[in-house]
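What follows is one chain in structure tokens, specifically the form predicted alone.
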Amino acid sequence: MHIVIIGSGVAGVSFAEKYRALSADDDITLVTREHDGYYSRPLLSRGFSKADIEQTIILKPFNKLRENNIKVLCDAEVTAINRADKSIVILGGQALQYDKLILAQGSSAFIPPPFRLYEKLFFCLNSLSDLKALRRFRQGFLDQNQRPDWAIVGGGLIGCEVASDLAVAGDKVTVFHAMDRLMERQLAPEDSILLLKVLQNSGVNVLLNQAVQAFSREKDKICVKTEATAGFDGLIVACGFKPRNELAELAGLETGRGIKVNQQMQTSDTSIYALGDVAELPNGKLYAFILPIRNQAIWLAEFLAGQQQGFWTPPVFTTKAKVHGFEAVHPYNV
């Protein structure tokens, strides 16, 4: 049997790791965009305050998944399923064929649509390619010993987590958040005031209740329109995420706000199954946390296995917000 994946993250690592070692003679071929390896997504959010973080972020070169008779094709963008003939297209026209295929692409950052037009003007943090433009841009203001004033759009879990470890390593931030407290998503009314405090505290400037309007450049200034009008050195959107599905609605699969799967994480093709941020369970939930998304590749790579029977069900688990000093005092929702 030649399986395929498609997604380097913890989902498709997980799982092609797992199911090696399930089966030695099955074919196991990983395709990704990403070039430098098998690495956190969620140390991103520290890449500011950790000086060496380009290398410690990595957990493991493509070339250890290599000497696990793991076929990895990098630096590759998958264009097409092809479910007639199950074959993927790769970008220059390699195809590849499958019996199964596993989507584990994870998601991309959300831009909201107003902000589209502005793409050239802002950063977002989701891969490490994303963190690399960054701490490039961020040096060059550091090679000057100047400290760049930083725009944020977005409080939730990564906006904050990134203002608060710019703050910590020296740069000014101001977050600007359209609801009126932080982490609404996932946090107790009392946890939004207190880390409000810790934010304000390592000297990020938050605004709430800010309905932003549009971006523009006025020299060496990035600036942001709400009811007035301030100039940053960067602007970060971190408005959220969005799971990568567009190959999935291009091959005729069931999605929503992700791929749609049942409790096998099969999709409407049973040759395809989903994984992690992309994969979307009959209960509508996507479950985009690190605990879950191991869970759900080694579960099903023992199904595929023929080692597991039944339904994936999600482990209890709990995240916790990367913000310097800051400790929730009820749990997160999740």
Given for the second form:
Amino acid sequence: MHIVIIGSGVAGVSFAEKYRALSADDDITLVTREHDGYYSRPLLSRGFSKADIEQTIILKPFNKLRENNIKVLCDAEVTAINRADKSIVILGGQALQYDKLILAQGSSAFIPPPFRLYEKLFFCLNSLSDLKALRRFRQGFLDQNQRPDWAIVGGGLIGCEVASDLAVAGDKVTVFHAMDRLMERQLAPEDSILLLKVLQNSGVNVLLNQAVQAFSREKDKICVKTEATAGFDGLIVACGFKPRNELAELAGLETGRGIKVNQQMQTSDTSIYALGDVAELPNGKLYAFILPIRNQAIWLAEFLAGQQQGFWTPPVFTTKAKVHGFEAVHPYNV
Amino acid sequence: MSDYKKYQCGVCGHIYDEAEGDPDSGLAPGTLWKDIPDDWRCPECGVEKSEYALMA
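Switch over from the form predicted alone to the form predicted together with the partner chain, please.
Next comes the full complex, this chain leading.
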């Protein structure tokens, strides 16, 4: 049997390693657009306060997986899934046949429609290549003994983490948040207030109830237009994530916010499964956190190896915002 | 009866059990939490030691 996995994040890699451990004979091919290896997504939020992050973020080089008899095709963009002949098409390459296909492409940054016109004016922080681009931009300022003045649009989990890390690294940071409190989706109101104080104490300027309307470039500044207009050196949009559904949609699989799966992680095609950020369970939920994703991946590997029956059920889990000096009092809403 | 304790990563849920250590990252069974170097990182998600909490 040939199992093909698309994506080399925690879902794809955990699945590949577990399945390899359970089945020595089947062929496993992991296809990924990444280049550097399997890296820690949570550590993206510590990308500025740590000098050696571009090396230490790599948890496993792809060769480590190859040594484990997992074939890895990196720098590979999949352009189509041909369900009729059970193959995928790789850009500039040939078709790859599969018996079972695992979709684990993760998510990209969600860009609110009004901002899409301005994509050249802002950064996102959703992948290691995003982080490297941001670090290069920032280094340009440091090389001239300057500190960039940042605007971050979005006061959710990623926005707060990045604001905190840039401030701790010594930069000037302003957060624009649309709602009346930070991380309102995950935190109790009391903890949002605590988080606000922690960020303010590290020097972050937090602006709540901000309706950001547009961006513009004025000489070497990027301007954020709300009721007033303010200029910054760099702009980061952190407004949530969007599952990478495109391939599944093109192939005619059932999709909603993510790729629809049953409780055995199977899509509307019986040979195709989905894991992680892209998988939408029958209860409408996407479990976009490391712990449940690893749990899903391991469950599916066991299931496909014939060592698991029944249905995947989410484990009890929590999360933790990686904001320097912040500990929530109440449990997170996940 | 051992006094070994367990610590859990707050980001990914990985459990470090002092009794078992983490041989893959060079920590022999029986390595106490306090003896783990500060630059040791969660073997599953890469975050630093300070993200772990003692399990009840």
